[in-house]
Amino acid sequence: MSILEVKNLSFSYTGQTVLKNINFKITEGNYIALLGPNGSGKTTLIKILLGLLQSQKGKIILFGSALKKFNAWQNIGYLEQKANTPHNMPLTAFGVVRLGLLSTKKGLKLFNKEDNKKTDAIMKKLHCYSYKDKLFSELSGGQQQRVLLARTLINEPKFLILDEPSTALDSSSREEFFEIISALNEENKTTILLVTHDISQVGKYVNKFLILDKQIVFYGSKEDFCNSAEVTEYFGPYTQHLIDHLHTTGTCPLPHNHGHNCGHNHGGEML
């Protein structure tokens, strides 16, 4: 089953090309790491997929429907960067998770007993039920991220988009978080697109890499990555270092300066 198709997508901002001729397809059960340096267009691509930005050229198809006609947003879960989440919201962990059900409400309908049961169930599944009555702002970074993931998953989305979700987590919480995500993919066949800059952090979990630097440098399996001429040309002498870190948990971010054929300036990502 096709989850997402991106065809000939391009996007420019203030005269600068951010994305150029992007083409790829995601099928059900894929677990894809979207990698790229700062300024490569990762966040812009995600915003376009979610309808938060309008593409200037190209076509996006979600679950068989053109993006402009797509309305089954309950099938898509999105967890943004930790840094973009307010830390002082005056809600309990339970209240934050239950907010994920708002997309299913019409008009001014209030939460009911069934909603509360669903909230309890997902919090138990993600092992955050024990602190359901604590204020969100009082939780540790790892606990907050579990709560936010529970909120994202409460509607049982078929397609999960994660934008650098492990930012600010310690190594123990980070590993635990990725194990939860991996279990969702393996047990529920949830399709996952994970934005990251660290290849070793996700290498042992994902089954595909999509490397983006304004245009697609590589899209394929880990085995193909290790034998790709495009990857070798792009990363140059750094290629073997990346391959060596694919199955480790040590930090191995993508380099800002790639092979000799790469002339991009990787400043801070505006979009």
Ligand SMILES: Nc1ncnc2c1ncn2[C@@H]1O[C@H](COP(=O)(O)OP(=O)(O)O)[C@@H](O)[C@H]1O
Given for the second form:
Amino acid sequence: MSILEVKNLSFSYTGQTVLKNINFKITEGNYIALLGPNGSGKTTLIKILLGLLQSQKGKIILFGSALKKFNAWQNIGYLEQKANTPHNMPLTAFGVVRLGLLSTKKGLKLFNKEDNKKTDAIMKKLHCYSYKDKLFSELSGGQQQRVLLARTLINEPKFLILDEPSTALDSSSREEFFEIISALNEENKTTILLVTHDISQVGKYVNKFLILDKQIVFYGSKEDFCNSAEVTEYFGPYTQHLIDHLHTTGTCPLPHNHGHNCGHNHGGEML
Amino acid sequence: MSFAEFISYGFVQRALISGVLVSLITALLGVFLVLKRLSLLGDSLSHIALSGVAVGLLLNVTPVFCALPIVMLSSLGVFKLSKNNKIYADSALGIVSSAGIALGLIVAALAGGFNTDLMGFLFGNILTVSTSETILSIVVFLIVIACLYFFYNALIATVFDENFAKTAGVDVDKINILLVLLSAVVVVLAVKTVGIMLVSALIIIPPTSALQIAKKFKSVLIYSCAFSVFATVGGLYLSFIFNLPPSALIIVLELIILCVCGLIKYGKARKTN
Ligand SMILES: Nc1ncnc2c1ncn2[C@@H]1O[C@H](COP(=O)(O)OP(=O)(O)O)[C@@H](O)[C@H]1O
Ligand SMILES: [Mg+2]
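Could the form predicted together with this ligand be shown next, to go alongside the form predicted on its own?
After this comes the whole thing, all chains and molecules, with the earlier chain placed first.
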């Protein structure tokens, strides 16, 4: 089943072209790492996909319906890179997570006991239950991020769009987080579009790469990525780091030009 | 004068009813506006109300009913200007605010200068509230309560994080338009009770006080209403005792409450550290 289709998409902020002629398709069960240097248009692309920004050109089809007509928001879980929340909002962590259920409500959007139970459950799963009654604005950056993740995952959306979700997390939380969403992909066939720079950590889980730099540099499976001429050309001397890195995580079939042996500790972080 | 005697006058009753209702509406809407960093919306719209009132005086139409459509249209203008960050919201408010004053001054000059009528609107004249204005405040109050009930969680989501709210299926534009339109109406009503110069105090101070001491959204709304009503009734009563302008006394009481809330918050913070 096709989850998302992007056709001939172009976008510019007043004068400055940020996305040029973007075409790609995401099908059910895909777990895609969206990679690209800072400023390459990843966040912009995602905001357009969700209708938060309007593109000048192109067509977006979400779950089979044109974006303008799309209304099955309960299928979408979105975590913004930098959410802009008021610093004095009188809302507890629990209250924030529960808001994730809004998209499942039609008509009067009121919460009931069942919703509270669901909220408790997801907060326990993501280990943020211990501060559920604290004000969201008084939590640390990493704690806030866990709470927002819980809000995103609470109604088990079919399509997760996560924009650098792991930035504020410490390294063990990061590992745990990637395990949680990867399990969703494996067990529930949840489709995931993940913007990340932690390629070393997600390399073993994802099954596709989308490399963006104002236009699509590469889109395809992990295997093709390791052998792709475009990738080699785009990353130049760094390619080998990247591919070596994927080897050490055991996810890339041996390419033909293997042999160049660099340290692999820094390889995955360069994007 | 005793409180019982004070409350037995007809004009005092109308003043109390519409004063209390207006302070409830501003206290409720104010919470959302303050959290959305739109607290100066009231200020800008009240300046537009000056233009509206002046047009009313010029055309000899009831000023409040003349100001109403003008202020509502301008509030939509502010919404359009600040949408998608085309202009920063605070700049949009500043622009609209100064436009309101400039046009107001011109129309007021054409209408015969600063007579006592206009002064009444600048500094409030709660004791001259008419029956139709009282009815209008009852209607608006009921609308606000209904909106709060129907859109409570959608409002919270919108105030907390608009992008999230949109991807949760909330019609954020609709919610924002509702908020600015209701603000427009209450600003016009409040111009009669506290005056153009002090409207924004009514929208900003009680919610800010409540935010100092309350931790839950519902308690913020309740505290805000309680502070606002207490200040309005108290200010009105004190104005009879001391023979001073009620609008000024209302705001002074609100400021005292704000200081007390600030002290309570400070005290709590010291205790926990
Ligand atoms: N609101 C904005 N107005 C103008 N330019 C912007 C805005 N947001 C981002 N940009 C520009 O668009 C480009 C892409 O940004 P972004 O999509 O955030 O990149 P990424 O998420 O890949 O780091 C950058 O050059 C950035 O400067
Ligand atoms: Mg980004």
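Rigid core: the largest C-alpha set superposing within 1.5 Å between the two forms. Here the structure is a predicted model, which means the values were calculated and not measured. Positions refer to the first chain, counted from 1.
With a cut-off of 2 Å and the rigid core superposed, Ile192 has a Cα displacement that falls short of the cut-off between the two forms.
Once the core of the two forms is superposed, the Cα of Leu139 has moved 5.7 Å between the two forms. When the rigid core is fitted, Ala121 shows a C-alpha shift of 3.7 Å between the two forms.
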